[in-house]
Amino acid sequence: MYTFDIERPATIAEAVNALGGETMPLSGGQTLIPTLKARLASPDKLVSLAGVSEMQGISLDGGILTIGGTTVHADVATNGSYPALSQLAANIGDPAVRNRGTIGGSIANNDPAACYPAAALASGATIVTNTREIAADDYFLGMFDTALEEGEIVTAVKFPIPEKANYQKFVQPASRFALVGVFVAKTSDGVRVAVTGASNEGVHRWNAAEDALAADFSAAALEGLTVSSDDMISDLHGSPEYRAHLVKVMTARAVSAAS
């Protein structure tokens, strides 16, 4: 890696203080660690979120579970409060993953495999940050890329506790990250699908499902319908064709076991 100076600050006002120039944050850093040690990014200094006391724990508060930023993964596997979001997070890698990364951190990369941003898109989740609170329909704009602006960072997330929820991910089993992954969830407002894993733009909705899923929330629902593999990632480990055929697939094993 290249040499850096690293900085921990207390509270989310000295971060952001201390962001700028050739400045990134460091969350569980399971992304941006590897990323120095490859070379593919040289920052003079980072910031450390770790030790801010203000992006850590998890709440539950009228139907919604905010979750600290800094929060790893295996305290929301072991939350419970949301079952299919806990479901998700515990299986999130391998152990060490776990006792590292942070949702924060998922939520910021936007990696188009992870599988944070299909359950806060799923589940109509916020975004909050040091400025503002972003809806994640509005946040999630692409391949590694979002709604986020230079020195802003994500402090917690919001979850509206849905009726009923189901994560199913079809792993990769090299980097444990989904090779398709689908998060369904039903409320009183209808259903959403979010897919991961499977498309070059990224985790996005499958609206054509979600119209299907909300006059009959049941497998059979989607019999007759089809995953366009426009634009679907293709690389060693599938054909479009196939993460194509896999999107249907693990959203009806969702809707199943979510019944």
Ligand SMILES: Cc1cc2nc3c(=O)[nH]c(=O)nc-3n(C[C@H](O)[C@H](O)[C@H](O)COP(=O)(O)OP(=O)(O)OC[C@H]3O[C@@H](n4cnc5c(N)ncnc54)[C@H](O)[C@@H]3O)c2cc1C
Second form
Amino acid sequence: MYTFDIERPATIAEAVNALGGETMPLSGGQTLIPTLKARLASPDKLVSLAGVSEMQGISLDGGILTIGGTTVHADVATNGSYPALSQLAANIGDPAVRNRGTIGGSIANNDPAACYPAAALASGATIVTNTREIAADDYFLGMFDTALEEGEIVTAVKFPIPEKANYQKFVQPASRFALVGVFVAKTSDGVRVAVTGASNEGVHRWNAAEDALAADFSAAALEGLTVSSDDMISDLHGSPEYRAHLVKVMTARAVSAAS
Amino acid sequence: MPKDDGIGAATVRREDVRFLTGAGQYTDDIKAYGETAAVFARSTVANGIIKSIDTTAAAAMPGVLAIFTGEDFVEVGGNPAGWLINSRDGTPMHEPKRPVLAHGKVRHVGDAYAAVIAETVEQAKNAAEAIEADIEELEAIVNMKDALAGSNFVHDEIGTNQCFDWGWIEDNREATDAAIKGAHHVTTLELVNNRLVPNAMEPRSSRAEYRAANDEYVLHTTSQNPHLTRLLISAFVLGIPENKLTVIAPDVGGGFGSKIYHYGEEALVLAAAKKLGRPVTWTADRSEAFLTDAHGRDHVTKIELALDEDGNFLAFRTETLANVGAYLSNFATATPTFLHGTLMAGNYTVPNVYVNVKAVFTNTAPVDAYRGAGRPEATYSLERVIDKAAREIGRDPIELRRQNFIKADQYPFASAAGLEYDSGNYDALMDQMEKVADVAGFAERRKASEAKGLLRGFGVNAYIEACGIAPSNLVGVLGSRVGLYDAATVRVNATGNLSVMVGAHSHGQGHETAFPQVVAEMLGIDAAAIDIVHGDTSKIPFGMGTYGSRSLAVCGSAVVRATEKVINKAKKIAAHMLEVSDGDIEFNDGQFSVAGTDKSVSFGDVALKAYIPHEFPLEDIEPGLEETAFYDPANFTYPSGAYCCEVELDPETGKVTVESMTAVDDFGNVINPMIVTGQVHGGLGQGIGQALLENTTYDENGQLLSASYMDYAMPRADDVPFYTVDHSQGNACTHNPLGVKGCGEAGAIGSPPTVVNAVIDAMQSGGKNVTHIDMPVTPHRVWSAMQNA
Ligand SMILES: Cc1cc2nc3c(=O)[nH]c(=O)nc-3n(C[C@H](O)[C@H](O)[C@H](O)COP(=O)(O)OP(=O)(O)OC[C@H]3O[C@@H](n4cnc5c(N)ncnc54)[C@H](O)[C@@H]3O)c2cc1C
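The form predicted together with the named molecule is what I need now, so please give it after the form predicted on its own.
Now the complete complex, all chains and molecules, led by this one.
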């Protein structure tokens, strides 16, 4: 690591004040610390969000589950108000990662193989920041790219709890991130299907499946559909064709398992 | 007897207390006044000409004490190859120099061309980044076939990328060709034995101190064989006299072969410590481990099996390209040849075997012995082609193997690949395997899997391996430049406890528990009174260290011999104390007694007498009770086994899970069954890792794509099943005093073909005519194979 300073604000306002220039927010550090150790980033200062009490905790109000930005995966896993989301959180990384890594860090980082972005997009979640609320559809802009402005931080994520939902993750054998992950959520307004891990575009919705499932919420409804491999990722672990195939398989499994 | 901590007892490992409580002392834990840190500048290109290296800016950075480049080591020697292989035409192999730091050219990603010594690691890293190296990138040589065909050379001075072209046994070549030509049926298989990164939990680390007062060096290093490391540094690389260099391998967190070898970093810290007069430590980070530890396997093989109309094996013929990487690591040339070709008759009475191996230089990390070293490659080729043959001729894979097995009454058996197997009973192993694995119940289990939409496959494998490496006379004839004996000193202290100094090195194997069990049994005393000393050349006799499943078979035998000498001398002392002649003394359960009387003295009494030799017959007996023995075996040991496993395969995703794995091994006599079981468990995990997960991939530019755990999949607990391990079918080794056979590598040798055979069986049961799939059998590969079948 290169040397850096660290600041530990107690409020969102102090945190935002401390950011700017060559600074970076630090949440659970499960992504950022390995990056620093590999000397792939060299901030002058880290602003730790861990002590910002306004950003912690989970609350349920009128069918909306609000999760503070510094809430760790382990807390979401045991919460249970939104079972599909808890199950997703329970399968992120290992115990160390789940007890340090946070939803704000994950949503801000928007790794193309991360799990939470699929949940947020499929659930029609709202990303709350220090300045505004952003609909998930407008927030995820591509691999590692989001609508966040310089110095803007994710303070909470609001999930409307669907009637039925499920997340199916087919793991990349080494990292155990999603080689392909599909989150399906059914609400009174219809069905949303979000795919992570598969595409060069990052997390995205599969509209054709959403339409088919809105008419008939069953795995059988997907049978006639095909997934294009055009923009799919090609790497050591899978070809574009394989990923496209898995999108369909995982979607069908998520629909069958949705509860 | 058996006592609860003697031979045969499942004593818990005493060293685990220290390991599990964080009290181990590893190289990087050793600190003294004036510590400094070494960091290496490493090539980011696979092949390139070093045009210039400018260290001016780096040298001026905070904390920097010294910078070395290849220029500083031009005068010293290279890191040598330990085994000379001659090509089929009689010419010796090519041995390009392997310098301490790259000079002139860099030859693989990670090849070190400079080193910075600074007050702290971070300062050294900052300075290493500031070194300005002008390296002109050349086209990389990665693929072995291209390397042999092209005119672009890893080492320009040898004018070829072929290290050698070896035939075994050359005199059998014609007969083998003829047998294949005239055979009723020939099964051919082309396969890849995938390259593996060793991934010891503790990365390599070396720390040197120079003591000017006596012109002495002390090197702490992650080594499996400190004496060998010292010999290489002294005799070949730096020329430091052996008696001025102490090499200490303290606690070492796993090796799997990768820490047998001397590496340039060891020489560098020694040179730096002398220059600075301060201790210098280098510890690899995980990325350096991926890029620079000697890798394993990496064979591309074509094998043919010829059978007659009754299914009798007539011949095995193998052509292998073996990747040795950019430089010859110390045993790189032995692994694909004598540790591989000599095993190509397997467990079978086959009369004709011929093996051709071409070793190839590429712009990749050096490749050398890795757990099993050559024998996994042999077993994989044999047991895969036999499985394919069984399917082609419509025979049950177990029955076809049994038909061709060497039978229990045929030992000693001279194999067609040139070894003499001393003992074994492969049918008994197979019987036991069929029983404990409930092979008869497989059809039911397959139905249950199919009801869940999954395919189920059964895979079987029989292996024989040669380990307990090895008779010096034999390996000398075969080209080894070192001997392969081992040594032990048994020191009985005056108060009756013992220090046993051994040449073997324990880096996870449990010697500190198992070796005392042997001595305790022989002396009839408590094992707790016996301690093992290992890893320090200033304390132990010159043994050859630990690899090739040799510790107990070779070093343990030296311990037995030294303990016998102690008993003989102790009998003389006891005879003197009891005033009888030596011949009247019997030694049982720690008591020396006079036959037919109630007169006796204990082992402790004798020990004390040896060191307080009042009224001692000095003209007949020297004071003290300490003996050393060197032991050189008469042959390898030949463990063998019958393995099977069952896999479930998800046809929609291609994902394979190993549902059961049964390993029935013949390890001869077993000293500590718990440790043996643990060794097998570890080997099975490594074998399943190779079969399903571990995917070392270089791209066409020689960049390692799988250079971290984000892309290199190691087996984790939930990737492996609960194993069934059975060593009830032991046939004692006939030539070492303990009757033991090596058990350290068996699991990694026997499991990969077992898993792949099961995957093929699963795909076949799903109506897909896939006859081969290369390791690692990833979901993507399985799915692709099934799409195309
Ligand atoms: C071994 C391992 C396995 C993993 N497996 C998975 C997995 O299976 N699925 C998965 O989804 N993830 C996985 N992860 C990633 C894990 O979930 C991380 O915790 C997460 O991606 C980042 O969260 P963090 O709190 O650790 O963020 P940090 O590492 O602290 O920060 C990540 C980035 O986001 C920025 N940042 C942090 N918080 C905020 C904020 N509130 N507002 C704006 N920017 C912010 C930081 O500046 C940094 O750039 C794994 C990680 C590891 C180490």
